[in-house]
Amino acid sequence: MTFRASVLTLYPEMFPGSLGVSLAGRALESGTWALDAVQIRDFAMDRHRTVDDTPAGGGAGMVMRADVLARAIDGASPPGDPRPRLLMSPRGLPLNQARVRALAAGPGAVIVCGRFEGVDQRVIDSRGLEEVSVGDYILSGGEPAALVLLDAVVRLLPGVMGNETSGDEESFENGLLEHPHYTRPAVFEELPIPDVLTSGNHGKIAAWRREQAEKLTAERRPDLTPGPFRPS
């Protein structure tokens, strides 16, 4: 089954962007996953291809119209489409590795990229859009967030990473940040590789990596740290 992403956007030229190179690009070229960039303006109903209007109740900016966006969603995701419908939004639930893995295990996603002040709530409700945030900051639109989400998902698809276990010990996979990494040269600016990593004792190496991961997580992301490792 090919993972298929349909991205609804006012700027389809932004795709595939970074997804067209490296691991994601090779997987896209080989057919491991597919990407459709859908121009929302194609579903406008006037000669000016209008997609937005002033906010009800007044206020700054413009709001994406429910009727136009609904037509675009229905065109990209007809009845029976099993793919989740996502709206990239700063007020959405934070994207995490568990959600990324769940998406990677599915048939794909329909991703709506908002612009302006936001999207009419009625289309969010009527089309069952799941609002997803990639961080506590504001972007010019949902396109960069969609690229982030798809990059995180595509790398987990079968066959995309050369070593299928590459993602098993990464940050967030086990509720911890990832341990430090080292490679040649053995000494860099008088800083040696920790002795334990060159000892050949795999048990001690695993224990050291776990200890370092717990320490980093406690220092930088105490919200992730369980039990006794949470700083007081």
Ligand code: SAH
Second form
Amino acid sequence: MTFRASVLTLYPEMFPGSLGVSLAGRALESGTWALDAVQIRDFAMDRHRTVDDTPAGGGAGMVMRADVLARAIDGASPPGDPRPRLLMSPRGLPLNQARVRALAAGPGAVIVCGRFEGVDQRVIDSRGLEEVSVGDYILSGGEPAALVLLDAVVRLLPGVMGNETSGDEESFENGLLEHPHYTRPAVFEELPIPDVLTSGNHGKIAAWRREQAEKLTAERRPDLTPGPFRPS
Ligand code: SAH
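Following the display of the form predicted alone, present the structure of the form predicted in complex with the named molecule.
Below is the whole assembly, all chains and molecules, this chain first.
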């Protein structure tokens, strides 16, 4: 089944962007997923194609109008569309691998990219938009956030990653940051590869990796909770 993404934006030329190359680009070409970038401005009704206006109550900046955005959403996602409707927003729950996995298992996503100060609250409420953040910092628009979200989702779609198993051991998949990696040369600037990795003892290697992952996680991300030990 094709994962269908519709992105609502004032800058459709930003898509597919980075998603048009490498793994995601090949998957897009082969029809594993589909991307539709919708120009929100096309749904404005006035001569100037206005999409924003001054904030009610005063203050700096502009706000995206509820009526224009609602028409764009209804056009891209008519009633009965099973896809979740997301709004990229610093106020949302921070995106994590569990949410990414759930999205990748579904039919697609309708993704609204904000600009200016954000969007009128009434369209968030009336169209049931789920706010999703990519981190505690402010971007100038939702487009880079949508590219991040879709990149994370698309690589999980069946057949996209060459080596299907490599996904399971990655950072966050088991509540841990990943262990360090090494490859040739055997000695780099007098630094050898840790002996255990060249020992050929798979049990010891798995235990060493787990130990390293636990140590890194405790140091850097004590907020993550490790899952059960699954020797690889
Ligand atoms: N005034 C808003 C920020 C607006 S930034 C506030 O203080 O919360 C303009 C747009 O960029 C937002 O509407 C949103 O779509 C996008 N954006 C900015 N930071 C983001 C983040 N961390 N995650 C997801 N989207 C973000």
